[in-house]
Amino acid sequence: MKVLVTGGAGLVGSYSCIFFAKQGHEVIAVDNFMRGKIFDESGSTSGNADMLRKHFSNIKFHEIDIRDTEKLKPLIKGSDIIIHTAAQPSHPKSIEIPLEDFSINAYGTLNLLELTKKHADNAIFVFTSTNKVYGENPNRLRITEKETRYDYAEINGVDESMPLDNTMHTPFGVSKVAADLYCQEYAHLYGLKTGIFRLGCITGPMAKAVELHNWEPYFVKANIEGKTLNIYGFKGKQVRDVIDARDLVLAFEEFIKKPRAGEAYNMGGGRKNSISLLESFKIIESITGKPMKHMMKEAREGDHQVYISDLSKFKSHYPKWGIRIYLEEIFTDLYNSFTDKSFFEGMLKSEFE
């Protein structure tokens, strides 16, 4: 099969490329490597592309912007699977660049959908949306304060019935709402086999750590280097549910085997992989043996006080899938990715086998 992966050098994109390449498929990876420009060179994903080119002859990279219709057209033609992960991924950054954010996230996704409709209408189209489509609505849930975290007082996690409107989102949340709804619409109106995954915190060793995105590896890297972290609001008790990108790709596989067109799924680590920032300090310190330095700052616009995904809908549709990689292993892998030069060689050989 021919598999097209947008954002193929990014965290989710690179693991998608690895997974399908190991299955023997033809993998076409599209990336414009803008992440290094949006953040800085430390956030560049070009090294991931170099690594994948070196190890997999059936992964072909194309430096193309997802808004470039003419260059994308021949790549989409004949595609059996399209994994769309390319995005401007930071909600704080989107406040600085709202027009660029909209152009990449909303228009770029619409461009891909239209090309798919015209040139690969039987392809399965997986879209990585975000929990930021709910804006600040999760903060309106009744929340209780505990010693090291905030938590929901009445529910285990946020399900897909959470409203999308009448709240602040940041431009990132708005552009992703538009893209999310377009993916649903192209299923309902045109019959495309789209699946929408509203992601919580995704991480993994292929992540490129910057302060405005991928907090888990950024925290680990800061600890290793003895830097002082900025913690934005909520006394460091804000909670996120963390999913390793490798588990996410396996969820994609389940959807691809039996697509349910136009469905949206909340996808994160769930209750078992939920953790507050303060609680993450303890795990990281236990791995590195170094104290975590931090200072408190004002809360950022659009941040969730608590966000834990309710995975019930996806698990009811795809009962064979479940979380394999839990928090201790997630943070240990991140640490090894910074400190062990042989880590990636071993990971590329063993992953998904």
Ligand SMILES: NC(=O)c1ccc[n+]([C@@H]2O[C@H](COP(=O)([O-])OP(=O)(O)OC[C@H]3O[C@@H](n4cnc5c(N)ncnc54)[C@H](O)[C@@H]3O)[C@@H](O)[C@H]2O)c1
Second form
Amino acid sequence: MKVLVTGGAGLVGSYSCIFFAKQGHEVIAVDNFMRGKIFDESGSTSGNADMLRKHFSNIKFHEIDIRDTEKLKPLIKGSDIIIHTAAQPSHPKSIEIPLEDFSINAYGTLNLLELTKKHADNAIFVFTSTNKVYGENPNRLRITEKETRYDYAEINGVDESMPLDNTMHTPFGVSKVAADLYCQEYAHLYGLKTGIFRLGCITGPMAKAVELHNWEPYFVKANIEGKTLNIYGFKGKQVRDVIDARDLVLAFEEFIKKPRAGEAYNMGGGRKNSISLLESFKIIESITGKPMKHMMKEAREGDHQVYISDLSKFKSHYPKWGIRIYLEEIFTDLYNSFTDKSFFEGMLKSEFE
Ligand SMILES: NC(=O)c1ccc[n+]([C@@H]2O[C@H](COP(=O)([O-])OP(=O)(O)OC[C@H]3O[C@@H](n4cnc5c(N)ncnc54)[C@H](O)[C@@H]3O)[C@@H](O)[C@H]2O)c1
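The form predicted together with the ligand is what I need now, so please give it after the form predicted alone.
Whole complex next, starting from this chain.
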């Protein structure tokens, strides 16, 4: 099969490439490596592309912008599966660059959908949306305060009935709402087999962490380097649900085996993989043996006080899927990825076997 992965050098994109390459498929990875420009060189994903090129002869990288219709056309033609992960991925960054954010996230996605409709209308199209489509609505849920975390007072997690509008989103949340709805629309109106994954916090060793994106590896790296972290609001008790990108790719696989066109799914680590920032300090300290250093700052726009995905809808449609990688292993893997030179070699060999 021909699998096209946009953002193929990024965190989710690179694990998607590895997964399909290991299954023996022809993988076309599209990435213009602009992550290093959106943030800075420390956030560049080009090293991931070099690693994948070296290890897999069936992954071909194309340095192309997802907004470039003419260059994408021949690549999309005949694709069986499209995994669309390319994005401006940071909500605080989007406040500085709303036009670029819209152009990549909203227009770029529409461009891909239109190309898919014209040149690969039977392809299964997986879109990586975000929980930020719900804007600040999750902050209106009744919350209780516990010793090390906030939590929902009345629900286990956020399901897909959470409203999308009448709230502040940041430009990133808005551009992703547009893309999310376009993906649904192309299923309803044109019959494309789109699946929309509204993601919580995705992590994994292929993440190129910067302060504004991928907090888990950023925290681990800061601890190793003895750096002081900024914690934005909520006394460090804000809660996130963390999913390893490898578990996410296995969820994509389930959807691809039996696509339900136009469905949107909340997808993250769920309650078992939920953690507050303060609680993450404890895990990281126990792995590295070094104290976390942090200072409290004002809360940022668009941050959730507590976000835990309710995974019931996805699990009811795809009962074979479940979380395999839990928090202790996630943070240990991140630590090893920074400290063990042979880590990536081993990971590329053993992953998805
Ligand atoms: N990582 C998370 O916690 C998280 C949470 C919610 C949603 N998501 C979504 O999941 C997707 C993947 O996230 P990620 O963490 O892997 O992101 P990432 O930043 O690691 O990877 C994105 C890749 O897309 C590339 N890219 C950006 N603009 C491009 C363009 N115009 N043309 C071609 N390539 C371009 C970047 O160079 C980068 O390699 C994104 O759509 C993101 O919004 C991620």
